[in-house]
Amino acid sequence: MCGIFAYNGTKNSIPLLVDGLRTLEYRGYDSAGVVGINDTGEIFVQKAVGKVSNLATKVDGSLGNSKVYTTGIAHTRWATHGTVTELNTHPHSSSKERFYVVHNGIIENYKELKKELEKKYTFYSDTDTEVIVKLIEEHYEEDLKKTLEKVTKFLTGAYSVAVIDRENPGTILGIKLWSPLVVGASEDGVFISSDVNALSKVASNYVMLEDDEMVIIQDKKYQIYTAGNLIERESQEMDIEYGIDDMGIFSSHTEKEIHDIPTVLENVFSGRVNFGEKTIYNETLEELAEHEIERIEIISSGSSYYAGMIGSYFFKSLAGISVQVTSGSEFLADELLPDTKTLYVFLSQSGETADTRESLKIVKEKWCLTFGIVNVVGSTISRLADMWLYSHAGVEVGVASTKNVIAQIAVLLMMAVSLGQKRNLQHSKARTLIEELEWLGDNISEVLLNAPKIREIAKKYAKHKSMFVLGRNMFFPVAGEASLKCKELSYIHTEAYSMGELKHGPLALVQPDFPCIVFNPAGKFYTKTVSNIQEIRAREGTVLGYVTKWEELGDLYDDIIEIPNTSEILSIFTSLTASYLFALYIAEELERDVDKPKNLAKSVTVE
């Protein structure tokens, strides 16, 4: 959830420091603080309160011009263990401010430990990380290296961790577990940082720590350790895919992320869709369709889990493959009957989502085949996972997502035609499918330039408190993930049903002040669901409809947003496109925060 970032080399520590944590702030942005530390052990140390903004202004305040400290460690918090506070802020010190420590990750037996330390130490903060470093002072034998190995067999839970010492300037540690970690190098200097994203503009190549391994930064290089022997890790190039884009004409990174959703999908479909010939054809498809599926699981949580929901429905439809979603908090709390003809599919942004993560960690151990949908290049999933596919959308900056929802769903769409091919799947039905596919960067525009037409609905819609938010089959977990988006961004309360079970109590609740979303798109639920309408305005209920252009029925709603006419299965992806909007411009009604909503992070790194 937090970010942490760390750099030793020849430049100035500090501006690198707070530039790192601002591409890391979408982690967290409770507080955020840096302690840099010269040639002489001489410490600067800052904290701020909010954004990492505030932060920079007291950096800049306070910093000078005269002095250089070439070793640093910062970061960005997101609060688990006590309030928003200085006091609780990262880094934390030991008791005589010798060692600095900054900390992702919860440690799950603190108050244990905390107890212990207790007795020789006075704690002045609420936070789990206070004991790490009270840990390193009281086991301290003049080797940081063994002294931090030895304190992490006391640790249980998920860490990643940089420690500095004032005695020894010129070096940092970093060690993890669970928690990502990633190590960058450059000319100037190496880094670390909790997500490889931060490091495209400072590294030109960079290694993935995996579980127990730690690093030992130095001189401008650095060396991995695991259970205290040196290993050799091959570096990767940093590939530019990895920058973050500037926000251009939009007001928001949010904006930005859902008009590129039409480049998104071409991402998604580039080299894996031939639409000369109308195939799909992926050599990771074609050896999953080796294997013998009788049916899946799909473990996620978030907008995955709704990504995931709607994928289960295209499994059945197109491949014929019986589909079990499961939250992957849910996955851990069950007891697993594993399978050999099951195939578990995982759905995470980040490849690093803590209940994700530990649900393939348990599904491997069990010989299981697995299978992971991801956007982050090597992460914990796709590294873990048999088989995997990129989501290709992008860094994306809002912690709200959108438009890596829309790549999820694309390639689960893609995996039950190409599964569906090898079964039952009507060649005629698969080929119309993809000419579809073809154009539905262009529906997803047409959309788009609806933009000025949906903001004035969502001005007119931002004076709720609450609303329903309503769909049948493919469009109830539509309906979860708009829901979903308008809680993230508006901070309104929305609750998502499906659109037959409204009349088995939810009803009462409808009334003109109390307005209900419905999807309502031109396919095979279209009348029932226009019965359902009728139902909410017997009732005098206010309806706001997502229906297919040139729809007849008009009159029925208070507001229509139109959607492109589109088969049924592509209208999901027009219908969230125009849901994001929605929820975009009720926030910026309401003057919300939307790159950045309160108490969110957008990677979910513990449990």
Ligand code: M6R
The other form holds:
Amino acid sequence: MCGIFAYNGTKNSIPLLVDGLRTLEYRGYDSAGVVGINDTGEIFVQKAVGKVSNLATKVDGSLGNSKVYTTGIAHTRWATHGTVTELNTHPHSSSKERFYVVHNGIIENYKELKKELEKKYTFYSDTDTEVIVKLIEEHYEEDLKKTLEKVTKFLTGAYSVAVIDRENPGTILGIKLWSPLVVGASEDGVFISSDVNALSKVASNYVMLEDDEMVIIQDKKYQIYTAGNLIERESQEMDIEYGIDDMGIFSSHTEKEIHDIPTVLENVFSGRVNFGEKTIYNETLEELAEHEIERIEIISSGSSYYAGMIGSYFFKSLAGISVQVTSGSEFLADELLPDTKTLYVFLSQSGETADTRESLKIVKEKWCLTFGIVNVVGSTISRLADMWLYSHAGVEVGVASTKNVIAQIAVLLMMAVSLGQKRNLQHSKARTLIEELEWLGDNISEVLLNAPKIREIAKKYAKHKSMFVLGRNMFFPVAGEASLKCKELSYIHTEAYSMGELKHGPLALVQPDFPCIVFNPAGKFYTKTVSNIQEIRAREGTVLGYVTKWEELGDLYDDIIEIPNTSEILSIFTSLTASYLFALYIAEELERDVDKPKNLAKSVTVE
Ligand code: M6R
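Mind pulling up the form predicted together with the ligand next to the form predicted on its own we just looked at?
Let's see the whole complex now, leading with the same chain.
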């Protein structure tokens, strides 16, 4: 969370920095700020609460044309310490406004450090970051590199930091531990960024910094140090084209991304599934199948956690492998009993989620086999994992993950079939499944064509304050993900339960007009779920069902969202897509900012 961008070169840094922040805005959009220095040490500072566009407006109104600030640092914030105010907005400065700092991460021991520093310095913000800049001031002895090396020794936690000094106007220092930092170089200068995408349009080469490395930028050049010593690091040519598609006919990126799902599925299967021969062929999966795997543990967070839970059913039913799914934060909180016959799978859209990334590091330290499924190419998890596959969902702008979740589930399904083919999965069953997969994109398109009807239903449900989302077996995590999407996009309280658990307590809440959203496609648990629906109806609860098209419904449901008549496994994809539209339309009805829901960020790089 939080995005850092910095520049030193021949151009005016301020517009470049604001542009960089626009690409990094997915990392947080509570507030944004920028500081630039010109050659004589004069500074330009601007900060704004809210999105980067608010900062841009303020900058446009105050920058003028007469001064060129060739060095600068900038930040877009996801608040961790201190409320969303201008005072808490980065860059933060030392007491005489000599040093400025931007920071991504959390300084866990900031309270102790602050208590000590407060004896001498007055703090103006509630942030942990202000402690870093005050520490720099306290320990400065004519050499910022040595000072920063010393200061970081006091810090416990995660950080990527960029620092400038008004008395050395053409210099920027950057250092990182756990939070990402990338250096980009062009003819016009050198950049630092929290991700490589923000550099793709301005830099011709880039270098990813490793933990504890420091970069010093001076006179359009950079040097990298580790433990105080200069190191050689070859840069990579910028081969990443980062373009956020425009929204076309859609009113939000989220809506567009849901409508992208059929194309995403084509990309996921392309070169990996041979529909002619009805086989899955992928070198990574072939290599994986060579390993002795007795158990799988999937570690992920948020929507990726639900994707993992859905995937666990595939591994069990198709490959006969037992699976445990753990959220990254709980994995970190628990004790690891390392097992060399367990495959540890890490799912992440961003590839940067701290809970997932740190879990991966712990598993790697124990020499166990790690496998990443990530969307962002070159992200930390893909670089750390022993083996990986990309989910190929393309750039996902909406903070709510939609098309990527579907892509992750498709990758997990391919993995399960591929492992199953080397085990007991019947040849005919695998072929039928692959045959069906060829039409999955069309099935999803059918759901998308039903969007106007889903919108009408969503409008009715937007008035509720609380709802249950229910499903059995594979549709329990589907309900979990559908519920998360409703919460995140509409801010309505929804709670997911396994359908069978309802009678063990939650049923007490069901009363006339209380909505229960039930995933009940044709399949193994259809009849049992129907009985549970009757129990809701007996209490006069309202029932919305995701049901297969041919179903004889009678008066079982108050509303239905039909999904195509496919196998149970494929109806996971179709019903989830329909639930994304449902959540989106409720949110639109309530006039929420669907692409940037409040309090959230796309990449959660703090634990
Ligand atoms: O990038 P990741 O997939 O690791 O992100 C994990 C969660 O933070 C993420 O899925 C989050 O729950 C989404 N906003 C859900 O839509």
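A quick note: this is a predicted structure, and the numbers were derived from the prediction, not measured. Residue numbers count along the first chain shown, from 1. For clarity, a rigid core is taken as the largest C-alpha set superposing within 1.5 Å between two forms.
- Taking the rigid core as fixed, one finds a CA shift for Val190 of 2 Å or more between the two forms.
- After superposing the rigid core, the Cα of Val530 is displaced by less than 2 Å between the two forms.
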